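Only one chain is given next, in structure tokens, and it is the form predicted alone.
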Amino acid sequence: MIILELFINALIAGILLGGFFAALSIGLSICFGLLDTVNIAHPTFIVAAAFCTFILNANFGIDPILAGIIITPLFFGLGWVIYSLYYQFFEKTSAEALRGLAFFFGLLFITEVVLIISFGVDHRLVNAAYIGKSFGGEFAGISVSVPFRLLSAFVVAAILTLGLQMFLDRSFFGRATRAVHQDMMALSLMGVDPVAIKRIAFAIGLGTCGIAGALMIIVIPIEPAVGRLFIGNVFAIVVLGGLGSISGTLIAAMILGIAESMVSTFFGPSWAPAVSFTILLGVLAFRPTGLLGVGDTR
């Protein structure tokens, strides 16, 4: 019995961890998966929205999920403007490979010795009526407890993955950003500019850290250098998920969220890193489009 009530709890919270996953990665499945660029900073970027959330409730008491809607343009202004100097200076001349990796590595960098040097090395917390609070009962002898701060985290995750899935889907937009990477010749021939398409739609996928970055400092505290541990498990779950795939980013969120805490439940918190990328090379050496990919190996 006691064995059955831990399985369970850990199936919620890997649930419910497969939802924070998923805001984590849903921007950079829409930036390396459909614009082939390799943001390897945005989840440092995410950690500079968690910071700015702790700004806007510790000086304005806004609920950190009020705070994260509200820096949500800033992030879409900052994606706009980096993927400008990305294209004029990488893309453009086609040397987006190895010295635009680069680039975005210094973005890192960069970002993080900011974050540094304005708020130290401490870990910061925001206070919202939420956290550490929980729920649950009894049910047929098992004791289920649900946290607050990982259930409000699932849901605005859920939120954002599905109508970021249904507005890439529904409109034109959508489906001149899914054809980007596929012909740009017969997308300029139809009258679009594809530079303008891939710079509005890494910008949605930046404007996703003020939300993603909310939701980060709910569920964990934060440092300025806590985003270098979510660097395997994003680009694991995109890849995973199927690279340009929304709603496989989402399954694939939830398995490594369910396989990471099952893991730690019953193994211990110190071999649960390996799992993203065990599951990531067993899929891939089956399927290597990942879980809904359509083709695309790249």
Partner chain sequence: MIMRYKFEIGCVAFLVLAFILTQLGLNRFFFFAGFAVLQFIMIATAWNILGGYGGYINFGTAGFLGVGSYTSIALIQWSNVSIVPQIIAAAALAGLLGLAIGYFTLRLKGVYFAIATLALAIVLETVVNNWDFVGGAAGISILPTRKPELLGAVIVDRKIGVFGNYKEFLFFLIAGMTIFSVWVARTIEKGKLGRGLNAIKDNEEAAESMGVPTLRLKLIATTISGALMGAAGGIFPSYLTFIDPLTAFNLEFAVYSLAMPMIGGTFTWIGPVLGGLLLGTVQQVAIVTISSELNLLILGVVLVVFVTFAPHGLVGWFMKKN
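For clarity, a rigid core is taken as the largest C-alpha set superposing within 1.5 Å between two forms. Numbering follows the first chain given and starts at 1. Since we're looking at a predicted model, the values are computed, not measured. What changes on going to the form predicted together with the partner chain:
After superposing the rigid core, the Cα of Leu284 is displaced by 2 Å or more between the two forms.
Starting from the form predicted alone above, please write out the structure of the form predicted together with the partner chain.
The text that comes after this line covers the one chain and nothing more.
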């Protein structure tokens, strides 16, 4: 019975964690999946956003989720600048394979060092009414507890990811982004500037870091290097979901969340980081097109 109780609690925590993972990965799913820009600095930008949230919360007492919304335009602008540079120096000369990757890796490292210099390596937390509480109850003899911090992150993440998915599916801009993904040449023959569309789409992808960062500091205490722990997660999710598929990303995030939660519960939390890597390698080896089979990894 205790096993069943652990299992059900781990399942619930896993689903909530999956929502959080979806928020972390959705931006990368756009940047990497749809636009082919391998932004390995994505998790580190999320950590940077989490520190912005921390500043707003600690100094002005702003609710972390509201703070996340406030800083989103900042990261949208950052994405705009980064893509412009990236296009100018790497994509235009088709040097993105080796040097583009090194460029993003450099950004990752610079961001991390700047965070260490300005904030030190202490763990930081935010304060809000819903953090630190949980509700629970007994259902058919099984006691279940749901921490509010995970639940609130899940709700916001669900709104974010479903909203973005609707936007990309329904709006003209979303269809244009998919068109860039499919055939850039055809698009420019139609008189559309594919670079302008990619720039906006990349900025949207990086803009999600704002809210994702707020969710991160709600869910876990953060320190500058914590982004590295999530590199495996976000890439495993995007690849598992199938490149360019937003709904695939959501499903993959749930799978990874549940898997990590189960491993944490039954083998100990120190083994959790190994889960994403195992899934990533497994997917790359056996099903590189992802779950829904829409990716192109060759």
